[in-house]
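The data below hold one chain only, encoded as structure tokens and taken in the form predicted alone.
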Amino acid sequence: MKKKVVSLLTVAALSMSMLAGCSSASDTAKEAASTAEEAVSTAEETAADTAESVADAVEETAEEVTDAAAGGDLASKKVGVCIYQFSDNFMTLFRNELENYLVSQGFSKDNITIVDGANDQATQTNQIQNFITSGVDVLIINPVNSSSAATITDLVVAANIPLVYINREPDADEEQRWKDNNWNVCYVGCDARQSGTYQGEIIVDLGKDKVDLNGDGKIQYIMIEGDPENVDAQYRTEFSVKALQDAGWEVDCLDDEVGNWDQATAQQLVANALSAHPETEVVFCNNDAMALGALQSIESAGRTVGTDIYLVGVDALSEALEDVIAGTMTGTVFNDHFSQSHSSADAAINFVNGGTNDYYIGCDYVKVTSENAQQILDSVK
């Protein structure tokens, strides 16, 4: 380009040079060369603008497709999510907060399918099967039964679809299974056994004289359990008692009770054992549903918590919260449905970006008392 605009210039000079004539001939070469330079340096710097120009647009829109293309990737990936029982209050709590947060990094909501497992494994296996026929890029499962878990292991692997348990623990042997086969598996929850403790110590931090209500050196307590063959039931029923003893206490078990996590039917157990044992000094719960349904049992035989008995429960729903504050339930354990739900869906968009994710993701519980359930309260609402 430069040559041919020099040369173009340099004939339109010799030609007004002629036409001129001899005595201005070299004033007007002189004005020629200055504006050939000129438009040269001209069209340079026009050359080098473009080119910076096209540059840039062509950066610009290399980002814009590169981010539409990672848009577009997880809202086109299908999310199947098995929740074990949607009337779980906590779980609501759960799967709500789920969903949010998988729209909020880029999933489309109409991609997301979220089953009721209706406290049922068969139903819930079956749930799994559709899944795996439907073609879903991931898998985010809370087990009816986390002794169920090698079979459900074993179904979504073969599909080859990334599995992210949530909640309900499988035991160790199974966790061992996803490690030493590199599947893509994990676990994302709290340890229960921490929630366990926490309900215990909140007990302990209240000291033995004013627990010991009989004063026989003793602590009567009944527990109210959830499902047996959970996990998170296990621990819970272990280590809240295990705290106690920790700190030197003598423990009697006046009566364990399984209570399925539900409010109405702990209300009966609570009912029936504070009349065959008026002598109970602690009611634990293993989740806050049984504990309102204990509250209300408690109340209706004319005991007061904090006064002649106390309560205990797992989850910090909004309503026990409540009941903290109000010095109605001597404490609960937040179980922090932000925290996991975030974590559970931030493991499976690792899987279904190609990554990988540790085989245990653990999230941390909070105890609670009235010194903290305003503020853990304003939290959660």
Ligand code: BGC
Second form
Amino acid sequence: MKKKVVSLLTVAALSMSMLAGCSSASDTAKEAASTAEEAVSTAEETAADTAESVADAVEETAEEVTDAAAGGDLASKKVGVCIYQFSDNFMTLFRNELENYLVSQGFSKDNITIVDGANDQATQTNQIQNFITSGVDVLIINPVNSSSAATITDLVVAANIPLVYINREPDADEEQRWKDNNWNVCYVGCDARQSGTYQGEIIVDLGKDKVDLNGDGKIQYIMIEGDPENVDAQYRTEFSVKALQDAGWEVDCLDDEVGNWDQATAQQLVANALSAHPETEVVFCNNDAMALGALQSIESAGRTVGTDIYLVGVDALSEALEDVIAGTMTGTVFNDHFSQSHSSADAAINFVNGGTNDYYIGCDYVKVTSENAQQILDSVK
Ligand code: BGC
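Moving from the form predicted alone, what structure would you give for the form predicted together with this ligand?
Up next: the whole complex, starting with the chain shown before.
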């Protein structure tokens, strides 16, 4: 019974918080008031021995209703955003869209603070502590190291600030803790297994005769990985190759190097790998920045994508899409920064308004080849 009262009142609280900023405030207020009345009358039905605790719950929730209504104005709310590294191409698209979307939803630009972790966890942890001290209403965090998530969560939860993780998924044990403790913590991202599978399928769809350039029955490939601590890098590495094997293709890994998501690093690695292994047929890169670096080295080595080598990335950066259209990149996978930034902002707004979120909020990748690259380019511009 107590649960029922509380949940009815939560509905009332939500209605009140949603009306803030709406023009039809009086109608919505009436609805909220009648929902509250229903809740109170439900409370009256409560058996005598639970009456006291129910009354407490009613009082507490009534306070929440008032708070939510008063605080429903997003323009006065403060958001702290921690990005693992500003120089990351994909995270730059993500953070710009995140800021624009937060503003479009009613936050004031002055109350959105986005900081650069400079790829250093100690720096980022310090930034999180500063946000806690200065008193933000919600934090959106792209951790430098996903393995530091438990420490970050403990800090933020102790300060009673809701937390939305983005892009770098904490491990399953960490996510389980949020559930077990009913914490206002969630993760927004895409399942990197899908992006890896799509990379492999782009190659498989070309047909084995075309890809097995030396006709030895195996596909000779090199793999350029992102940060190995990042689950996106691990899954893309594993599932891209798995898609070839699932199609019954034999594979031969000539080199597997860590490019840390970075174009210049990948350029150097691929230059070395191609000179050591001119028999390379496919270059898999965990992201487009590294694929762009790979392409520079492929061209310097006098090779031609689509003719004597194949190259795939992930993200669908505009530059990579232009390459797919031109045929200088075989394909990429659209990592939807619109959907992810909007979902993370929406989750933050739910928390700020006193609501809850699913612990995992996902999105789909999109396979990109010369057939749909122009369409994706038009949609991201
Ligand atoms: C993107 C990479 C980016 C990384 C940052 C990945 O999802 O594909 O381009 O560097 O996230 O964590």
